[in-house]
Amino acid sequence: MARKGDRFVVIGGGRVGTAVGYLLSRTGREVAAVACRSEESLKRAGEYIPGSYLTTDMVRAAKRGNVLLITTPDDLIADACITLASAGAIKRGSYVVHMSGALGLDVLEAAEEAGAATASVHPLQTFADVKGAVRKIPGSVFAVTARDPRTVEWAEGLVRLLGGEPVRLAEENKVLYHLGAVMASNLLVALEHAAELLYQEIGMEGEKALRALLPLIEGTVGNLRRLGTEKALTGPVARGDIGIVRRHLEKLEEEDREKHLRAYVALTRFALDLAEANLSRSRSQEMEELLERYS
């Protein structure tokens, strides 16, 4: 597990990096340095992690620790690792960790060549700001990926230090894992935006549309928490109301709402998968044939 003598360095003091540094320091672990590209981010990191060495020079920061947490945007992880390894800032026997949900360990290849153990730990959570990240990280599931049992155990210990629940994830499954996370969170926001646009067109201007929808959204999330996806499904597909589904499709086609139509058909097919156990075979087939005509 993560060792008491580890000296942590955060490379990339954004929302997640700053929150992780704060949570580690709260457990009594040493966060030796934080490196950020902007002075504004450094100032914020200093407020959450007082006493840590703050710098815009990632190499200088990395040389102060033996556990490097690279929390930069995904596209910058490999370059950051190469820069650190080329500058001799990665020590043999140290740990280099990234927190991307989609990327494998190949982006840390330079660290492995320098003699470090590498891992990925990704919190299955969404963070709008540092304060929210500090609140949400404890209790969140973390996907843990590493190439040897010893490093896996060390990474799981790191997750537990943060208050998270580690779940082992094979490297080849990372893209599917991340796809699931994007659909559950990011595309959910996009879906609510699509509903918001429809409500705005019927007179609920500005924030009124979202305010009207939020109790419904929150009620649905509550049902998911209590009942799971299959039992939480309500609405025309769950009831087998083909006439209502047909009205929806006709209206979207009539008004030439192509994006809404495609989303509705795709998601209704997933809803039909959930509802089939409670519908007659003929009713399910009739609904599938209806959806096929609008594909």
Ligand SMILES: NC(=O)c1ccc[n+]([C@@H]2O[C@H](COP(=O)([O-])OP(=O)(O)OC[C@H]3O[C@@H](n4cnc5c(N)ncnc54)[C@H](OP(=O)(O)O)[C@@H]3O)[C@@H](O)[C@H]2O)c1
Contents of the next structure:
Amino acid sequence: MARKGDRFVVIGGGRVGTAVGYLLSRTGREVAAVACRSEESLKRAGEYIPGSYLTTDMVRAAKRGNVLLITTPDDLIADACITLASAGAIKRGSYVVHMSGALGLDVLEAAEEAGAATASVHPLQTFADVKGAVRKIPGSVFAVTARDPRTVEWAEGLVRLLGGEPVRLAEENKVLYHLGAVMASNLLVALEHAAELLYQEIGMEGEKALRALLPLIEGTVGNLRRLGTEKALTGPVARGDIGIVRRHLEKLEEEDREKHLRAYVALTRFALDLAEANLSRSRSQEMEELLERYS
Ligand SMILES: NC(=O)c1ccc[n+]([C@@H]2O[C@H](COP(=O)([O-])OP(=O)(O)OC[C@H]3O[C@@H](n4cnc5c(N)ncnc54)[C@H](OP(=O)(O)O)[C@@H]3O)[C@@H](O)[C@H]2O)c1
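Here we have the form predicted on its own; I need the corresponding form predicted in complex with this ligand.
Starting with the chain above, the whole complex follows.
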């Protein structure tokens, strides 16, 4: 558990770093310093975390604390850690944490070699700006990964301090975990884009297409929340309406819509997994054979 006397340092005062710094300072924790690249981000960090030392020099920032939160873009975490360790800014017995969903602890190896305990705590959420992150971090599930039980417990304490709900995640499962998050969020957006493109073609220009689709998307999310995936599935696959699925596939093929066809076949297979319990064996098989023809 983070102790009262801990001095937190945020390396990378962007959306997540600034929000985490703000939430920690709100619990009375000392956020000793924030490092960013640009003056603009430093100014914003200063507004959220007044009293914190603001600098574009991450080494000077890190030297002020014993809990370093590296919240730079993922590709820079390992380099930032090496820079800090080789400058002697990581003290033995300190903690170095990153918040990436996909990366393991290997990117913090330089900190471990310097005698720090390392962890990753990843909020399973999407944050478009600092304000949204401040609102959504409390209540989010956080995947917690660390090498030893003591550090896991410490990292869980940090998550609770932020108002989050910790869930333990083995390092070897991080990539699959992150894949799940990308499918649930980023690829959902991509899927809505695929639908939007079709609607724009049939006359719903510009933003009209997404505006027309949003109530349907929100209704679906509501069903997922109330009923879970299996019961939330409606539409031709859930009803076993093979004729409709066939029409869709024929149309996509006839119009040479390759990307839509690939996505439709792949996702309909997952829909069939959910619907199978309610369909007869022969209907499921017929549906599988139909999809196979378009694979
Ligand atoms: N956003 C999300 O939805 C989300 C969700 C879960 C986890 N995460 C994780 O949170 C971490 C941070 O993501 P983010 O979305 O907050 O990124 P972000 O908004 O782009 O912020 C990154 C910050 O790093 C700073 N930075 C870049 N290079 C630097 C350098 N060399 N020295 C010092 N600071 C430097 C940037 O400074 P400037 O602003 O001055 O360029 C920026 O403030 C990532 O590991 C990400 O995977 C993000």
